[in-house]
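Encoded as structure tokens, the following chain is the form predicted on its own, with no partner shown.
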Amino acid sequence: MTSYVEDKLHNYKEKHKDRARLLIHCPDQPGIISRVSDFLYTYGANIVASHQYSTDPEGGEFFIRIEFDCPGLETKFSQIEADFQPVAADFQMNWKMAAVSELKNVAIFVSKQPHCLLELLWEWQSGDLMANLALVISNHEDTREMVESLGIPFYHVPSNKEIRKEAEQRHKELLEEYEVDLIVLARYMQILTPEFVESYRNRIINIHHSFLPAFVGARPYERAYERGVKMIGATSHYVTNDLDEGPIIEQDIGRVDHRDHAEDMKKIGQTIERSVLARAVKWHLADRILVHQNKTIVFS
């Protein structure tokens, strides 16, 4: 890690040492916001941002994301979490509280194509991706030099359908060693087993080189070219055991025409893939996403 990146991360943590985030999902009912606000007030906390959404005020599901400042948060955080449990129980809440200064540990999985990996590395180097890039895992050696040049550990773990379970066992060992919170599949071209996916539920983000649900699976640009599409896109989503059907986090598109062959579409698509994946990762790191069934609520 360069001193520039270290300074950026240190300054961010210092600036937000008294800030926390609270994410809540529960049945919609009167009094939720009032009760939560009163609770935070008892700790001298000041709410600095609040975004909410209800699927239906009459019997629907309620979602809210709150950011609050609380002097001396480091010494109070565990007690605040413990004391919030009765409030959560009263409203049947699924909830999470996170200290902003506690940066998440991220593992990036990549195969041969480096464009999404490079985008994440650039965002991290420039101080716009607030996380600890703990390690990069690849089933090829192609990206080792670009990763290790930044002081990030790189692990080559060969993987294919014949040795998939052995590879995933090694993956799990590394993820546990580095205490990884989030896995990013930056064009990692291997299928994950159901057991692995379940171990990291809603903590694996993938980029699919298509505007899902169109052209699910392999070779989407070739199939898009054959279909004569006028727009191509990319989709970032959480990984589930249904291939390319996990909760969608972010999508974007670019225009093409009859002059663009499959290779042209790939080049255009790679630009879209990079930005879509980076945005999805940033939103997850900032605790802006709540998953409900097979959808996401993404707070701005």
Given for the second form:
Protein chains: 4
Amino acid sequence: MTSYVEDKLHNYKEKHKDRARLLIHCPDQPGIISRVSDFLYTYGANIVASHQYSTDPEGGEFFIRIEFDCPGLETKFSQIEADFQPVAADFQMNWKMAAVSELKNVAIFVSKQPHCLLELLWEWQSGDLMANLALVISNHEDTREMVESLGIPFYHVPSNKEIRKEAEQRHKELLEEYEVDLIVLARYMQILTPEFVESYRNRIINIHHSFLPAFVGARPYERAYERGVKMIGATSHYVTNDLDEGPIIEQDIGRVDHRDHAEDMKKIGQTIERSVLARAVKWHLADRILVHQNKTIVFS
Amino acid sequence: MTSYVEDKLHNYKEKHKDRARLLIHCPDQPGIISRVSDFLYTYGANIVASHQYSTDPEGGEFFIRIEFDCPGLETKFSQIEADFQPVAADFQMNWKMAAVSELKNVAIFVSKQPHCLLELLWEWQSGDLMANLALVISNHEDTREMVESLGIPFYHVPSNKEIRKEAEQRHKELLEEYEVDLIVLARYMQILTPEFVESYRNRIINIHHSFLPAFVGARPYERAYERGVKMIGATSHYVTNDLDEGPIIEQDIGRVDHRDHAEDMKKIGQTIERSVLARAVKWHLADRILVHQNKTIVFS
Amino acid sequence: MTSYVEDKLHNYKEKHKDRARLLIHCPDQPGIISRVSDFLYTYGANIVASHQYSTDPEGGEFFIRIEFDCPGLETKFSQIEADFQPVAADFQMNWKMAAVSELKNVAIFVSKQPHCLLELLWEWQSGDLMANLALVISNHEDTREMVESLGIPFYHVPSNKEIRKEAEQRHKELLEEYEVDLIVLARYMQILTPEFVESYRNRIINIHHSFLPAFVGARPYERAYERGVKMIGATSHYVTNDLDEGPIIEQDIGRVDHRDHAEDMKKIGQTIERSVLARAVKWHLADRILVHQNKTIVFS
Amino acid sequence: MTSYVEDKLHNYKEKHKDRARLLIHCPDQPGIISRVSDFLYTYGANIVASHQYSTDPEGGEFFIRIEFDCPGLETKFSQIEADFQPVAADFQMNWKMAAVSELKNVAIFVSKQPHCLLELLWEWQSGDLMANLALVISNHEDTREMVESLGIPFYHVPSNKEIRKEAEQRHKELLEEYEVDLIVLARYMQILTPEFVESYRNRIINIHHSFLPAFVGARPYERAYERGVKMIGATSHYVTNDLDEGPIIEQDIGRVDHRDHAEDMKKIGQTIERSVLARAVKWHLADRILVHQNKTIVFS
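Cool, the form predicted on its own is there; where's the form predicted together with another copy of the chain?
Time for the whole complex; same chain goes first.
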């Protein structure tokens, strides 16, 4: 199985070896696109997709995502990135340039429930999740076998209130060792400390098992059942230090009816959780998401 | 237009003159269906649809909705209803029998925004809302013309905090005069008193412009925008004295994205509100809804 | 993993040891429900759910699905079934009584693409597919490992036009050996002979990768791409001898846009195929489906 | 009502008096965006939204939609449009520049069924359909009143096989008189001649009451019922001379079940038709649609 996935990832990188993405956020003003596209043109780059959005023509915010092909990108990338800095400075840009063939390193955190982890593993095996699944960290042993059978390192790091500091210390070591770019909390039931969250700002994606802001906090399915709602949902978001209050990336819902108990809702909800989390992760990996004022701009 | 609708309603009543519905809620025990179906059979009734649901086989609650055809129902209905009382007593039933040709009298309350009212009027004209639209009551004059143009009486009853009592007194007179069975709050922006709500228990349907329990209370679209949600919704529910906490009948949602401001969300939301309210009203009119412990059982 | 699933199945059977289902289709007339419910009452059975549907009150068809609990069912089931025969005869019923604890034996046929097989295996492991997954038959070796790792027998039976007869002979032997009740074609790319189909009438479920009747036949995603549709779908149906013309059980769709090539549509479609097939299989296993005039009645 | 709509349209035009849209389709090559954005920058224009899509980086097709604000657009628009011609020529562009405040003139064709017409009128009254509803043409008198009550001219032009030529002659006169930009067939049940279609190429939008390519042609709901589908749909498309084969703009579906007869499907379908047609019309009015090889690129 592993070599099968390796082949898929290799082909993907080969196919996109000349492709890069540029994400920009800056104060709006005339001439930004002109300047950026002139810049790329001088490197022989061809813009193959671009999406731009401004909050307001007068004194607003400017957001753009550009995909471009540049022959020989591999050898030029660092130079292009360096050369772009004065352009970025002129417009006070927050920006990021990423070579598509540089796959991001992903760590998945999971507790006992495996459904979200399994969905990500499934997408990855199918060649739909273009990333290095660097490692899986869990406070339980339950999912070790399914992870290791795919050749992915699995680390059991016990964690609870009492040993949170020690656990996070171990997390940090592992994340540094594997040079992790993105952390996915695939139903990881432990709280992270503010320091940890801050050091991975907008790089930790969580799945909450309700349609936020309904049922913030614990036991959302039980509370949904008690309230008698006719739909349940799931929400993926970047983690901040306000519980379930981070920037929402994606949401979806499913129908339930009076016959569905909390346990049925949980099962229906798991299907929703799986797809909502997978979409968010894929969008992040494809550099489609910008965060601004606790909201996300998702370029489709 | 009026005679056109009258024809539709007349044809519907004629077609269903032998049909009745029986809704039952009682403690579960063996033999209920046997007893009820035997009872109906002795009147030559043919059960054309039935849906039954029990919360739990052991010591739970039993709910059933039966549609039956009984030749000559018109002359027998009162007798059947009377004869059913001892059966109902044996099983401690909460129950209701309704002749389909006895259309319910409906009052619509509306403030300034006409979209929900218009949807109901449109469904009614199309022959999809089988009811007598007895009257429309509003605290504004805005919708008078569209209502009266369809031959429906329109009453302007000013209402606000200061004159709530007087307004409700007038409401009650009108509702009694028109023998109203169901009140639909089609974006009626005034609070009703507990006395009023109690006297129309489970007979007042409201539309709330959010996916409850998210954004209980005022300005839900503005708050949805501020939170950065990716979906907005609407909820129809029976009115109780706890704001936006009554039994939910139906919910639905629609997608929004980062480009949608509160005003855009409001427009997208109005389409959802229209259909969610119309479905709830049609289900109530078709005797499909039972309320139990602040939840609805909706027989599809 | 296997013992984990065995535990789930065992618990399910234990929990439902007194429960049975009764499916009936007969000409409509007054008194059917009365007679059937009287019959069940004499055995001390409690009806816990029932859904009835008639095509037309006058001279139509009557369909009902009943779930009932009968203490000591295990020892009484055969007798109840036998005793029901004269009742059934009086009303010319097509009928079926099934003890819920008697799990159905299921054979899955698959070719190379594993996504539908994997979904079924996943649902089964999660305790959401209540069946004995008796065996998997494939004309390729690709999925052997994932099947055998769950302790399910895997048989590689090569098949193509030239050796269809021999292959089907082998299929029949295996299906008889494992006493198979239901065959699921989880993207099995071989044609079945009319004799084979006839001997498993309404017991073979196929997934077609289009929203039937659009794109009957081969290469539906390619043709969907060429036509420029904005949505693609999947359809599960019972297999008949008219290609893709059998009774439809379930359908669903997903959105695509101008950027999606046939290959993208295929990926989006696979997610739809997975859930549409799984729903159909679960409904069949729960005895929710009746077939009448090449259509299905699905009791929800 | 009329003055109410006039106010809405007036405010919209005033608010967007400096805004224009530029739609381009040409062979892909590096430098297009650079050249176009430089061009706009020289006029002091600020690009407020842009979406670009290329079919393939190597030798493919390039599509872009740009919205820009240019102070004093009203007086400069013709000049900008003229000056853009050499740029367009250099890249062999098919292109269109449109001032947002220049509302398009729309003619609606309708036969007897009013639901699609009513939806468009409703959207227009609500200020969601930014166009001049110039006139309504019908081969029946049924909808005259609802149209004229809004101050929109209504023309009854009888049409059938025998008098098609005369009818189309009258249509052409009216369309020229009102300088119509877009024709919407809101359930207009007459065939148009190839000459007529050609003269409004990609400017006639039709709603077909099925999920194309399923049920091409007449009586789709009856055929959907006969086939036993579990979902029905609607499709809006540009009209070509191949029946129901024009470029698809939008599709949507809704669920039905075994209880729904053709007549029920028709009612459920009408709701879908309404929204699918309205979306297509709004996208066309907002210059969001490009047609290429019998498919649409819809910029969201």
